[in-house]
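Only one chain is given next, in structure tokens, and it is the form predicted on its own.
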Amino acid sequence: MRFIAVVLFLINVSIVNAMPGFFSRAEGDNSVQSAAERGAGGNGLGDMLAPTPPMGWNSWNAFAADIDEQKIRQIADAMVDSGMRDAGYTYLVLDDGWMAKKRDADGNLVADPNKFPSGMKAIGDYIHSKGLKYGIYEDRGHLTCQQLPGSFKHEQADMSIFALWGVDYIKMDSCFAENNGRLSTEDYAIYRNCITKTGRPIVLSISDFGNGAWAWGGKETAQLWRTSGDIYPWMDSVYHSAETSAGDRCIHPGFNGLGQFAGPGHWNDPDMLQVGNLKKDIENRAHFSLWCILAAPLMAGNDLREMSEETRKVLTSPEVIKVNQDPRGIQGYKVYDSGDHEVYNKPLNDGTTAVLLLNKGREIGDITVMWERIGLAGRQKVRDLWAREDLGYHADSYTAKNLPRHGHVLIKVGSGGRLIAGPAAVPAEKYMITKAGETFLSDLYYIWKNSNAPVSDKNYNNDPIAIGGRTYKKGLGCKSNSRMMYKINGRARRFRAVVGLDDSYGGEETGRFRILNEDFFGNKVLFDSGRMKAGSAGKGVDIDVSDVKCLLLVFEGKNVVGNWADARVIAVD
């Protein structure tokens, strides 16, 4: 959320230029399966309450906390009278704001007496009146970001009486949370049986900044989970957000974005639309027909009582939602990238393919998607989703012309039948501990990632790793605030390394190493070398990581160039 200072914005870019055969083709029969598809279905949350990315509705983007009984409303009459509904908008979600500032005598959340004088219920029994469903905010920190009160050591009496009043989705924000003293991974496993315990099926949003669920197991205990920090209405911002679900602003680039860890039932965030918010109408079809392309829940936040007609078109274009909300539930994938022209594709269920010809640099220019790129060959059929109309039949590729700045082309390429294979997944040996004996942090790919990424075998300058004289031929080079993530799966029983700045450093600016278990919000701090000069000898690590299910390593310093030398975990069958 916005006011409080837990904001984890991935600040570097790496651009990656041309992916061609991500795919892998399709053999035979209509039985090919993505990585999604393999992964889908099986988180046991009453296996589907969302088969399809969310659709619906939030209050924050709109009105922040300034919200009211009378907004909301008037809000689900405007779902109901401009089609949003029929378009397929189903939630009504309350975000931060609603609740009064204290617990009422027997520690139950009571609305804010100013703001919803009819109560919670009454609120959803109105909004359910419209045939939509309710959702609300809460946190799982003592404290919402509002500082009003969180579930903390309420959990139970919090999801009772949220299905008492008839929610249907609950978004779970994480201010405060890093005081808990549980792993995220524990929280959310109260949450999600607390919510079991109340009988009522309801959705369960992660909001936490981007801190990793996709990694640390999110599709455990929720249906979605965001991937990035807040989103503002400015198209940097909008980007920004969709390339932490489809770049590698926050997992190594060789998984070319978060798909396979997302699919029926289980979906990756990258947090509510801007739509109708933006400053043109060609920037609100930009990001709209990013998150379609993305399967993100499509959670509307623009003021529903005074959008333009435009604005509504955008919103309910039909076949450009049939794209987010198709049930094969593969996440589009890069297929092209070359930092101001991108290509996406995303195999369809009825054997067509979706793709998205996006210009985001500032020169007018033709973007071409090669057939090859996307597992097709010859003559195909083109259709235009946002313009409703064929374009008839194209030889071996497309070219979109003349696309000014945020201009794109959403189109549906091929005639049905056969399924397009989606994207092949990273093989778990990749980027996890598969093996007895002993495993270099460096020949796995890290699966997340904040700040600076590290450098494979070298210092961050490319250069061999050096400390106190010693040189090594295996570790992570790393620079000022660098964050990453290794699964090591609960498989590995010690984790071993030297620290320290590299040789090559001889500046007056200290770092720090740590390792955390899991993430940020649970503090668990496995190891801390204290602030470290240049020149000083390196520090040897030994720590027990059993049942650890990911390592979290930290770096910090002002510009200064660190290494962990030697980074390995020892397993055993």
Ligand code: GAL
Second form
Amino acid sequence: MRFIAVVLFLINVSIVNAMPGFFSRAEGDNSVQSAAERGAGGNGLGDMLAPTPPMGWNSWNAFAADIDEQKIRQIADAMVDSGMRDAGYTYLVLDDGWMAKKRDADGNLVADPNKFPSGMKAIGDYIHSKGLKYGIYEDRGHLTCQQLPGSFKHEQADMSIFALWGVDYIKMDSCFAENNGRLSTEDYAIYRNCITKTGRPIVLSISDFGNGAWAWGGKETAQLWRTSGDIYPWMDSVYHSAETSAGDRCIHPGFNGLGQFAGPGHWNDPDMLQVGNLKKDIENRAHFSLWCILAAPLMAGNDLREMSEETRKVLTSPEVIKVNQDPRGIQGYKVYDSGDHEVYNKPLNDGTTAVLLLNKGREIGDITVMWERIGLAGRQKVRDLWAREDLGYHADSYTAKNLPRHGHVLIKVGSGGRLIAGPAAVPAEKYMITKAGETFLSDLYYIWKNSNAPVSDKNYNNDPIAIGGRTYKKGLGCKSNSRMMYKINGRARRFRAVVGLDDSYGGEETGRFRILNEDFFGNKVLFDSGRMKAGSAGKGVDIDVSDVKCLLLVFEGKNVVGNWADARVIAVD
Ligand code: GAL
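Moving on from the form predicted on its own, please list the structure of the form predicted together with the named molecule.
All chains and molecules follow, beginning with the one already shown.
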């Protein structure tokens, strides 16, 4: 199983070509923001289809592509018998591996005849007969990640056949999508339109390894989008995935996570659960606590047929799930992070707030949450949500004592009533083009990044930017490999910069600067510097970026230091 996972991981990484890098923690300011302000229901359907984070089970983490109708029926039975369905897990999603290697003579998708001899409508009927909803996997490339038939050029036919089979949820993956010649925005809009044409309400889940769907507007078309690469059954991976949604692994630290892009109808998805697949109960609980506080979709990924009672209790813990499913839909955000110790806050719809205190470090430790950090003061009622018991009243703060590695406490604080302030959204002018004239990108927050974060108005080593003997006051100092996306929102007309290796770099390696429209799946290259050497003069960039919503700046090379000097966009009214 682990071997399979690692192989798949490598396949996916080679497709994506890089994993997010590691960066220090985020810090943001906090004040009131309602669900409406957070842009609820951007696709019009969102509020109806996923008012709270979708819950269910998906076959991938338990079985990879090794699924068949007997297993899936048994899982459906287990979802009911274990109490999972009644705890809220309604979607049963068949991931990659259900299809035959080829479409039929009419071009229709068909079930793998050995694995699903009764066909895909029959399995859907069985799932529905259990009071569950039916989910299925496809891919927007010409092949799925397992190299089975993808939906590229079969978009309407496939969505129509899914509707005919009674599908309620589609996970649309992105392997091989970079050959489509379409932006991700275009691709997912096509699927949403095709789904709409079927007349069946279907949840669309964007699976794109976390390449910034929150940035280019995934919520226009889908109810959830991945924020991370694939999750694996070990805690480093679990924490890494959580950090894509809650930290600055893939967005500017000023955002304090991706929370402002989620809300009722559309959710950040740090990938499916590994609860039950981890080594210890405390790990399963820490993982589940994080997903619940982050308002992440809860798609179980363990073999429910042989789940232990311990695991069942974690997955069905009623008061913990309630935090995840809170109708206010605020994604919990960090109010404290010392590296090892983290505190998250998730203001709830009843005027109380859920707080997670988590020790990720190796040392046993105490963690304190000060009420002032979570919008409260004075004496407050505290309830332990895992233990389901009241812990009395506490003045000014609460301390969880002697937490071992992965040790945590999930509490509910307050007596309810007036809503507690949620985190403030970063205002548009900080990360989008909101005015006519020139805007330097170094004055904006990037909205997505992979690997090394850029330094504003300095080279990567915090010295003045210098290319070919010229210094520049403005610009982005980078170390390869780095990719970052800026949301220019269709307002800019030109992008101008001077690119080149920084004069401080004396190595032999070359660096290459490329600019793409949106994420790399679109493969729409707007500029390519070619390989540049140390000491060479800068190259001027002056390109048309009309109608570009998100600009992706890519700097490739082996540990090379380079600059996007004077990088700016010019907008008109
Ligand atoms: C990956 C995806 C996984 C799983 C797998 C199937 O791209 O991220 O969640 O669906 O493909 O092959």
